[in-house]
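In the block that follows, a single chain appears as structure tokens, in the form predicted alone.
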Amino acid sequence: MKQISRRQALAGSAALATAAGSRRAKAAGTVTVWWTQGFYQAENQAVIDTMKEWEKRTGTKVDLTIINGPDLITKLIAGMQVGDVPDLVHTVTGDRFLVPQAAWNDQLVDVSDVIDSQRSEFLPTALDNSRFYNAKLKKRAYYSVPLKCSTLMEQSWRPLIEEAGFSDADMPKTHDAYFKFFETVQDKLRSKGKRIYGLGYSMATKEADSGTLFHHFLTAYGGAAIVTPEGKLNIDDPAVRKAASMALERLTTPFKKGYVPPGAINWGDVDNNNAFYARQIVMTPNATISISVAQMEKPDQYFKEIITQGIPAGNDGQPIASLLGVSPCIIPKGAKNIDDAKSLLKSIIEPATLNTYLKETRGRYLPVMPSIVKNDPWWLDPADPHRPVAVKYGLLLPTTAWWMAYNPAYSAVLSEQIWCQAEANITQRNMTVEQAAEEAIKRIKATFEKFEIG
């Protein structure tokens, strides 16, 4: 087997091979699998044990390809146009760019039997990003097996932080007072000679995490009512309206008075790990523990130099639930194998299963189900710096669903960077908050025109 970088793809043997162009027929008993590239090698090797695994039990062919996620998106959604398809995918972010919208499309095969297989054991938010409404059949079903989670964690440098003066009991505990002691440490740092950001907000109009860090600030500031439970627009509530200004507001001033690098603009998801570990960022809020745990051959760093805190409370004082953020497997409609599809998905969430896969991957993504938690001390072990921090804010702290679990038109909204363009206009544009808040609920808006829910 062939190791695999970030940027390419798996080269594999006959039973775990790759395909780069239009699939092969496969033969009888093989499942054809796509799986999302992992950040660093643990993660694909993972994925490759597993699949390795679950033939050498069962006699049934994986056939593999790992694919990094935008391109893997991409594919899928061309070959769902043309009806050639794998039997079983996993997405990182499908949950949020494309499984709401090929629900709605009658393009997924209904998992609810794989669901049910080990219902009692999935968190219940985790179920909640999982459901989504047929257009055609005009109801809800599960049409996605969530397998992982993460809530967005704050990543720090302890180094940076003592040099300008501070500790780890300077970090103030409420939202805005916890990001502009960042500024503060940036100023403290520039005074000494130190060309470094205070701030690694990510700011691009493309991928994830600039999405991903302006709707926590959104809840954070109120907005968590955006869409109500049974898919209706609220975007004209006052506080929704006040919590989206606020948002654009507080990450766009900080890049405008030079505490955020002029890069992020242009950042993918992967550039703000890279800015951190070049020391050219104090602090980066990150949708994973990736940054830590990568570093995890370097002791110094990873248990003394890098902190990894949860999101910070409310300006109140009150507790922020978490957003969820779920890795789901899907099952195209037009697979050629769906039931060795769904076998192989069952063993997969089966919870010792899912455990040993995860704890492979060095758990930069958090079990969907509670009690692999509170069984294995792993997940919870206090030498540990990072990843006990991930559990408790993703699974023992109140989390909330994700907006297009409740209408796919809110996945539209973040296929099409509406909020990130909103903040774009500002930095760049030179709009005001508030005409950029107008535009992008405009927008949003006649989104929500196209995705009747009856």
Contents of the next structure:
Amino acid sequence: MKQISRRQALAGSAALATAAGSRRAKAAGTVTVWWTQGFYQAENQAVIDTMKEWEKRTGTKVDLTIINGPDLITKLIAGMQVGDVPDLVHTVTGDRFLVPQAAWNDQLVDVSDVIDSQRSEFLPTALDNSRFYNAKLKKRAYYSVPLKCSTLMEQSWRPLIEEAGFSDADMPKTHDAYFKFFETVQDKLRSKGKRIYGLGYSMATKEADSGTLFHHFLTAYGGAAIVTPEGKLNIDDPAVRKAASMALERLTTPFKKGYVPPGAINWGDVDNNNAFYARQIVMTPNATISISVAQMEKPDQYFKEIITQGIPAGNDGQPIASLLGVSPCIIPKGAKNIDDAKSLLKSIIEPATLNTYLKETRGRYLPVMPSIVKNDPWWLDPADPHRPVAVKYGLLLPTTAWWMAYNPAYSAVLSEQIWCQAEANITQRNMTVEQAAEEAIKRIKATFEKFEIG
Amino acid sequence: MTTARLDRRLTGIATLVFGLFLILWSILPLYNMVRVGLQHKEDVFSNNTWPPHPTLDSFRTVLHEAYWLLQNFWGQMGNSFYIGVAVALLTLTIGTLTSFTIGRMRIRQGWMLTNAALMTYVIPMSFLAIPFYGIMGKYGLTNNPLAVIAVEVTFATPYAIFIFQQYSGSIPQELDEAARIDGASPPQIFFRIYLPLMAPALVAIGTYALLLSWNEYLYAFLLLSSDGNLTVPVGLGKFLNSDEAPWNYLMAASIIYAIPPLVIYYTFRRKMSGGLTMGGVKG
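Now the other one: the form predicted in complex with its partner chain, given that the block above is the form predicted alone.
Below is the entire complex, every chain and molecule, led by the chain shown above.
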């Protein structure tokens, strides 16, 4: 039998490696896209349809992979570490947990030219959420393209509120009174023998929901200036400190008193939705209107039973600017087909295309372009009890950007769940509010020291 | 009743109570899987101990892929099988050849290879995820089941070599020598003497390697992307991101996915335990 020499074996390996390389080179004619999985089928179908339409129009193939939200970020970070990345990524929570630090580390392609193709159409807050500081180039630029947005919504069960002897009109319009109302609802329902919780919000130290709610509370109590637009930490401002302490106290006290399910300390983003559907809770804050949208096939629930409201006014009766969450598209550095990725992105953000896509997703997320909701009556259809409420709070009333756009340190604060850890310190480790707030502030200061914007 | 008899009786009762507690502790999660799997979607979060209206609908839904997150369930099952069988076969091939070479052909410093292989277990699998991702990317193997197979074989092989080495110690060297005198070449000794006598260990390690890859999530999730290539564990992971709370489908799919390993385990159980214990008592 013919023996294979060491030299031949090495030559064979080299040939294999070359073949692998050529396979990757061939892939340059394709746009590889990673997209966050939707919460229901229509969301996935909408992106599949949008990509198919673009493929048909341009003749360029789209290699689309739909991955669930947290996994997508993990996988992308792994890809960025080793330089094997897709051409285009849409990540729903990327604006908080990924993009700011990736832009800081010069791991993203500048997409200002894509933004420019529709600049006048975008909601200004959405643009604020998309401009990040690059520490290597020492400048700010657009490193993400906003695609859809949302603000915090409050959803509750009308039948349960009525069973407790109240009506929609009894629901208070100011912050503290609004949340207190559901404690009363719980007391009334429990007195009738119902095993139920009035408030159903996440107290977990993972995923996005608990952090979203904390920061809404922080804003409601006057702590919106925690980071300046220049990226400076402003946490020693007495008003911000007071707001942070109040937010911690007002979120943890109902939990300790038994108005929030004990399991909420371990809820993922979908668990409050599930507890709501199971009618284990009367109300839940949610980052989108997905709770009602997922029940569209059940007209009784969608039109009669589920109530959607925007955030209540501040305790002084003045409206609070909603924190606008933006779901971005990004092009990681190292992408093999940047030109086609940009071309695809420009196509997706054309108002007509974006409108079709978002309507197909049933409007769980809002367009980042006010003209879309003004020109298409579907968005503000008065017969719909949910969507127009979301549009009003997300696009027509004042909104404010999240702070990680000003300084990526705040993205680290969110990733490390510093405020949610403070909540856990109060509920699980019996710290006082002041101790927990102090510890969180110390950690936040240490985090900001790593991200000095020069 | 004497004190000794009372003591014995109390000990017996305590053992029984403790045993019952352990049984309940072990069975409750499985029971919960079955309970949720037998419920309608709307009843999933009810606190009933037994489903009020038990139904096999969830299992039918899984079998017919009649839910959007299960659209490619059988394809994913096929991928799991393909990866599992490939990992088992490659692990057995590499493991037996290595242990035969070291143990029977008595290469010099062979013990170093065995020890070096075991050293790989010092580093947890998850720590090597990023380096492996990078290596597979360089080979152009991302989103290719071969990448998962390669990784799983890498992790299964050291243990396989160790067990085969230990087990083969119980096979007399005289058998090889007799075969050699009769003119058998090393490959003939390997195929006609070594492998047949190693059967229990082969079954044990083959099952171990198959189960290792069958239940693997991290590497399958990292290295595979497109729906057509996913394995069942990664496919089921998508359920954890849905608003529609189809936990009954998730549990039904998990139960169905658990059946093949159970069948394999109970089919080969006797040989498997024999293979593992004999490897451990080599004198």
